[in-house]
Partner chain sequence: MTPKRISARTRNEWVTAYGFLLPNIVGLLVFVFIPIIYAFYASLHDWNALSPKVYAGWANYRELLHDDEWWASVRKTLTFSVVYVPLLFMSSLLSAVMLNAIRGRASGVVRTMFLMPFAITSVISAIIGMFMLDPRNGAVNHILELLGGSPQQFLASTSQAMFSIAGVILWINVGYNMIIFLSAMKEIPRDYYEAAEIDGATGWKSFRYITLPLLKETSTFILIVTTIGSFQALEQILVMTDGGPMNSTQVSVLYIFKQGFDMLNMGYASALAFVLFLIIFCLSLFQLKLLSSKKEGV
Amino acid sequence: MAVSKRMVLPVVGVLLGLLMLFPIYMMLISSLRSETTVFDFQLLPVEFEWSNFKTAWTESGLPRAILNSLFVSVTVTVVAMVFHAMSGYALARLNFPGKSVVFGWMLSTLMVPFSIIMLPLYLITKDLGLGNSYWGLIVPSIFNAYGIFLFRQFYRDFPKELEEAAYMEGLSLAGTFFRIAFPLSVPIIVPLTIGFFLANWNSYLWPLVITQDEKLWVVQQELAHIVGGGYFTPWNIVLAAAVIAAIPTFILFFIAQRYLVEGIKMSGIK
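Present the coordinates for that one chain in the form predicted together with its partner chain.
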């Protein structure tokens, strides 16, 4: 009985896993069918229409939207990592008056849901002259107490000896951070980078609100436009566009799955 039980669970697990993957498979396989056979329900298409991808790529704003998304996501992630690490370090390692107040206040901002402040955030960002621009897409997305909190946790367990030695050698506190602590923070930077990049690549609501100019559209906006922009786009082209847009996240997923899992675990431990 123990033997059969050992066999049953992995089989059930893989079957359920296949069920989870089925919609992704349908997207992939249907993106290769022709316009008239896109809804055919066989596991393999009769013929592969690779030209769908060319059509999706050349007859939409996808290339530009992908570049916009890349630019915005990378910029936000890089700046956020530096800012959040600096703050996390100060909160974990430096002593200054008002420390617990600052920390408590920063944490309290976690309770403010984005969808609720969307409207005033839009008004403020526009008043600051950042509306309908790359600045407007980038700047408000940088600030997030979550990263600060996780960096603080990380630096609290960071060995003190290295910093003491660096300080004795005459490095300033800022120098100690930038030359010693920050470069040694890879174990926390990697999962956070993946999380930030994915979150910004996913971003749809904020870009939808803050940009009017089509040239500024990010990839999620472009996809939403392709699927529901008022003109009829055949499903095979829509799905091909979705596949193209999903490629970067899937690559990241497979390269960095281990770190992604680490990041998720951290979010649950809090």
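Output the form predicted on its own next; the form predicted together with its partner chain has already been displayed.
FYI, this one's just the chain on its own, none of its partners or other molecules.
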């Protein structure tokens, strides 16, 4: 009886895992079908149309869109990690007038949906001359209260003995942060890096609003263009393009998987 109880959770876990992987499997299998059989519900196609991937790559703007998404996502993630860590460290370690007010005001922005601030953000970005440019895609995406909050919580539990030893060695506050605290923040940096990269890679609404030039389109815009770019939608080509667009995110996940699990355990991110 005890053995059967111990088997329940693993079996349920495997079933849930297969359930979550099934849509991805169907996307991959459907991308290898012809136009006439793309919607057939079969676990394996009769013939494999590998040319769908070549068509998706050569007859669309997907290569340029992937490069744009990589540039925007990597830049936003790297800059955000540095700025958010600095802000979180200041809120956790420094005492300055109005710190609680600043922290509470910052947290309140988490309650505001992006759709509400989208128009004011667009007007500000346009007035600053950043519209229809890489700067317009990158700068507004950097600031996020969630990242600052998690860094603050991490640095509140950071060992003060390490910082005191650094001060005794003559390091300044900035030196202590960049040479001691920030390099030891890997457990919180890794899960946040993956989260920020995926959020910017999958971003569609803001790039759609701020860019009009096709040369600036990101992956999601290009996929939407393939879907609605004409009178006929080649769904097998769309699915092949979606598989190609998902490859960088899978690579990032498999590279950082071990660090992601350790980071979740240490930081308590659920």
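In this text, the rigid core denotes the largest set of C-alpha atoms whose superposition between the two forms falls within 1.5 Å. What you see is a predicted model, and the numbers here were worked out from it, not measured in a lab. Numbering follows the first chain given and starts at 1.
K.L.:
Tell me, please, whether between the two forms the C-alpha of Trp50 is shifted by 2 Å or more, with the rigid core used for superposition.
P.N.:
No; that C-alpha moves by less than 2 Å between the two forms.
K.L.:
Core-aligned, what does the C-alpha of Asp40 shift between the two forms, expressed in angstrom?
P.N.:
With the cores aligned, its C-alpha sits 2.6 Å away.
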